[in-house]
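Single chain ahead, by itself, as structure tokens, in the form predicted on its own.
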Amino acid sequence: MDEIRRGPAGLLPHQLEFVADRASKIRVMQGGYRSGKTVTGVAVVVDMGFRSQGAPILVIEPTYRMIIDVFVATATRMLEAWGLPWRYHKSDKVLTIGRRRRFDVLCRSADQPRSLEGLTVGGLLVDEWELCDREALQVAMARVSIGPCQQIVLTGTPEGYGPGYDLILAKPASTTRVWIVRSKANTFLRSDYVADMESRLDDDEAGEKLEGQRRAKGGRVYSRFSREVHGKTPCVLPGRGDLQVWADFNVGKMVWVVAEADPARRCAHIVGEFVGTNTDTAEQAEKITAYLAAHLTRVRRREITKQDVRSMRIKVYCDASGTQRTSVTPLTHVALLKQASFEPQHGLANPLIDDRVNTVQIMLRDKRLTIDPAAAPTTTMTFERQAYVNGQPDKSGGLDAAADAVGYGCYWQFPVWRPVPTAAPGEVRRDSFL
């Protein structure tokens, strides 16, 4: 840290905080355009290099041209400002920093993952890491294995939910820390930069490219969802609400969501989920019964058996197609649920997709729908990733099962619109719950 405080090239508070973190094994700076990510990366490389006791530091950019035009150009400018001697060996792609306390920075591009094999380094920086091939990321991270530092740093603008996100952030380790930095955090930017960019970007693009907030490509279906807002404080305390299941029937993958609802306050908290692959309704019902028994034992702090769960006749808000017979079994999905001592809840037909999505969106807007991300990771991922394709929620990514299940649970209990049974023939009258 002392080395990067030298000279006139000071760092902003968020950059200093990022560099000063020496405990996290993986540090991620997820920032908007011009938020100072590359400068921060250079500072981290200098800090790691002087702590690595001579072990080299590996730096990766998505392409070789970016190594020269982005990292080396920024690094040499900053090193000059900090008063640190340096020399770039172009043929070897090595940047040597320092004189008496000298270390090497190995500069490589991610478009040739095989060129990374065989290296042994004491630290790693991957700039614009989400543009890099997943194989290159895996190989690069495996190279960090010597010296006292051994930290991995990833900087870049978020790029939706691609292979890089799945590898690092979908299920982050406890030693992974993420900084989200807005473009406005860079006080050296001209005053009208952000306003100019906002005029050229749509809302989702601006969210990623200026706010550093990850967005699904094509526009998120559940754009009101945020882990920070809906994943922290439950609107219904676990163990205090009406326990229920929200289910969508599928052949390949079933996601049944477990929620606790408070009908009086028209809100619900998702406390868990059970994902079944290549299963049937009878098997799924048996497994969710065991899941519910374990959940109730935990929140009520006394043993709850599967028989106890069956005696509760828990409601299952489900797909209306469950009333139809299938080629798999002569019994309908609904009949199988009843056989397992559940109480299926459904309409004569499924709600319109727009009505179902709008109901969930309004509940998210009003903070009447919350979730435990650790207990329901698939459902959380659905809220964050499902995007629109040709004006309809995308079903190709395997995210539709949890979305449909949540939609049934919310719509049948807390609809945005409720039909008025006293309406005259041919008249459409509705009460608003907005």
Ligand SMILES: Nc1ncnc2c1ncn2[C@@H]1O[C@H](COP(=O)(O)OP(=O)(O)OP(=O)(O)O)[C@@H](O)[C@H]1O
Given for the second form:
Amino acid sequence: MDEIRRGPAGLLPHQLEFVADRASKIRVMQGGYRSGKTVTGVAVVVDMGFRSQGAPILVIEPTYRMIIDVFVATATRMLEAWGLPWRYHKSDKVLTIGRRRRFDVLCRSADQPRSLEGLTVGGLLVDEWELCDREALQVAMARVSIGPCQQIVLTGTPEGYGPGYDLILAKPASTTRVWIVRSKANTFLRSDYVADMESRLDDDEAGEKLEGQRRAKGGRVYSRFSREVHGKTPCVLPGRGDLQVWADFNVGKMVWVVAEADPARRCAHIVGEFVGTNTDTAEQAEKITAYLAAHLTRVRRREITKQDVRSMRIKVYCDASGTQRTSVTPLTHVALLKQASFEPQHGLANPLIDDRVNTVQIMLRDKRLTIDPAAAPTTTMTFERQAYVNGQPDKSGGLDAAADAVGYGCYWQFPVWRPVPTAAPGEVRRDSFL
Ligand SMILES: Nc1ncnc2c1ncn2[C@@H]1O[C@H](COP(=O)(O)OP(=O)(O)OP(=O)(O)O)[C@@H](O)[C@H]1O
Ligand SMILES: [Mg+2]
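Would you mind generating the form predicted in complex with the named molecule now that we have the form predicted on its own?
Okay, now the whole complex, with that chain kicking things off.
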């Protein structure tokens, strides 16, 4: 950093803070367009290089063209401004920085992960890392193995919940630190840039590409959900509402959501979930009985047995297709639930998906649906991530099971509208219920 401060140009406050972190193993700068990410990356490379006792630093861009047009172009411009000597060896793709104390920057592109094999480096920068292959990221990170620094730096615009996110940020290590930076934080940017871009992007895109806030691609289905709003204060005090289960019958993954509802106030708080893989309805019902007994024992602070749970005849809001017999289940799903002492609740046919989503969205808008994110992580993730694909909620990635279950629970109890007969005989009006 001393080398950088020496020149006539300085760093912005967020850039300085980022460069100054010498403790985190992985640093991520998640920023809006033009927020100064690549310049920060260059500054970090300089800082890591001078700390690595001669070990080279590896820099990766998604493609070779970006190495030249983005990294080398930005680096040489900034090195000039900072008054640091440099030389670029085009054929080796090596940028040498410094004169007396100097180090090499190995510039590689992620589209050729083989070119990374065998390298041994003292630090790593991956610019626009979420546009790189997961494999290339893994190979590159494994190359950082010598010198006293050994830090990894990832800079780029957030790109939804892709493979890069899953690899690094879905379950971040305690040594991983993330900075979220808005485009506006870059005071070198022309003043009307953000306003211009805002007029061209929709709200979700602007959130991600200008504010640096990650959004699901294609628009989130439950766009009104926010962990901050719905994951903090329960709308029904745990232990005070009607305990119920919202279920979706699936062959592979079953997510059954446990909620407490307050019918008078038309609201519900999700207190837990039970995720079964490769289970059948009978097994799932047995397991959720045990789950409910443990939950009730905790909130009521006295021993509640599985037998007690059975005698409560808890309602299960579920898929209407549960009444159909299939070759896999000789008894219907609904019959199996009854056998396990639950009270299945469903219509003759399933509600339209749009109506289900709309009901949930309106409950979220009014804060009549809340969740305990620690107790129901899969359901929380579904609210945060499920996106529209070709106009329909995405069914891949197993995000639909919890969404369907919540949809049944909300729709059958708290529909947005209900048909009411009007003066004209036989005519049904779609009156707003709210
Ligand atoms: N500390 C700085 N000193 C001088 N100029 C800066 C500084 N930080 C950023 N800039 C200028 O702001 C502009 C955007 O910076 P940069 O390319 O680092 O942003 P970015 O977030 O990587 O953008 P993109 O989204 O296009 O990848 C560039 O013209 C750059 O020179
Ligand atoms: Mg950049």
